[in-house]
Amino acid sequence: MITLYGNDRSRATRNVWMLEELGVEYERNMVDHTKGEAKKDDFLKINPGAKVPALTDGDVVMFESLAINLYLAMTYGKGGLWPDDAAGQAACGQWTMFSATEVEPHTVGALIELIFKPEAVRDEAVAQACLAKLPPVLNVLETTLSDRDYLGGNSFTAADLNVACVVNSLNMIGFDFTPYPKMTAWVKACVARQG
């Protein structure tokens, strides 16, 4: 059986989303990481890291929530959300580092900045700084979106999921997603699927 631990107040809904696409059945435990609750030895033995989401599927045991979907989708996924050709594979692997590499940490800046601080401690400078790095990030999806439905083509896939969670995060502080009518469209219709 497969557990997932986190709450809904961390990447954990990520892998939600994954495990409710593959239709697997899963268990959810509820680490909640702003409780202390990850800093519990039976929890380090899963990650050491202290941190959620992770998951446990038979002798398998991983954390890191873009790591933890690829992992889904090769194993549940062949021939839909992990397409059966090298091409679609290899792009699964080369948008989720593109969305943990170049989309994520300047988001989760902003975010910090913006709504998880306490207001007296927020940095406006370095949220900003944060969000004038998006817009040549967000221009390559819109650049790729141009000529197809998908990042890998025309399905759905785990690349598609991977950067969508990260991409849609933005609208938690009311980001301007004006100048990416592709790219804005493909989030929606990614984000339409979880129901």
The other form holds:
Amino acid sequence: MITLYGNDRSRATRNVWMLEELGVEYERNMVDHTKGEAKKDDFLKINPGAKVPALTDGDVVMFESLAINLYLAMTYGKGGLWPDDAAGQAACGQWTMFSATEVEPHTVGALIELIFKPEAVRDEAVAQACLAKLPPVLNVLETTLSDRDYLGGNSFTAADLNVACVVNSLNMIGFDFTPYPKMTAWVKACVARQG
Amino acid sequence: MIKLYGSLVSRATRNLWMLEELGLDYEHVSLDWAKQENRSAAYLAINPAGKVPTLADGDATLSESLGINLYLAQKYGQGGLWPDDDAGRARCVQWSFWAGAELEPLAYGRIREFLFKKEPDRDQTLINDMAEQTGPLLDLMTLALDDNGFLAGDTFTVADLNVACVMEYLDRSGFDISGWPKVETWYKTTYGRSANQKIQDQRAPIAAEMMKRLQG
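Could you switch over to the form predicted in complex with the partner chain, since the one displayed so far is the form predicted alone?
Then the entire complex follows, led off by the chain already shown.
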């Protein structure tokens, strides 16, 4: 049985999305990182790094939310969320890494300063610096989506899920999506699948 | 024929190392960013962001250095750099993302401070903060290496390659990892593999010239 550790205030939500897409059975362990539960011994046995989400699946024990999604797709989504062809698989790996290294540092940086931190210690300048890094990155998505419906081609794959879950987080801070019409339509179509 | 775009003083070295490990035939297309060769129309058609490296392999064209290595391992390293078992594969993906998302921001941050800036311009507060955040990452690696000496199992895999090629930045910026002896031993063995040595030997004179320009 697959167990996903982390509650809905963590990046575990992106793994829930993947698990639901795949239709596999799983259970949740609602470790609450906001109450220090990720630093308790029980959880440290799963991830000594004390971060949620983490996932166990038989003898598989892993962390890193986007990596978990790739693992799940390649294990349970063959021919679907994990395409059969090399080009499609390449797209899944590339776009997931792009999401983790090019997009998320800036989205998370902005979210921390604009909504996650207590108001008294927020730093608007840091948030704006993060947001200023986004246009060239989002333009890569806009350009890519100008001639296709999904990042890897004609169908929804792990590439789309792993980028959309990060880009969509910008809705929490009222980000202006109007310069990116293709990307906006794509994010909406992806997120609508979550139901 | 596989083509890899990007010079020896770029993240392309990570992929050249992987290609050498796999013993694949490939063509290395070095792009000189000082001459803006990464902004040519021909290259932008392959990578619209103008970033290096990019790999072209038949129908597959992809960027993101660590993603390229995962792709190459999956396609050409089955049972070797890409393990046969689910647990091993999960760890390969996990550590590759950990390298990109957790380690690289800190390690590359040091490169920016120590190699790209002259001493009076360095941000000592940032350097100290980054050092403080790096410790727990090396603690975590120590625990992972305790089990078996490699990150994803009993043998060298793409997990080790992808973490070591990022840890290179700690090394080059003079971060002392001797307080984490398991990590230090692992790094020396991994980074010193002959496939990487071959690429580093090619890189050395070009890098020395670049450093002269940056620090001169």
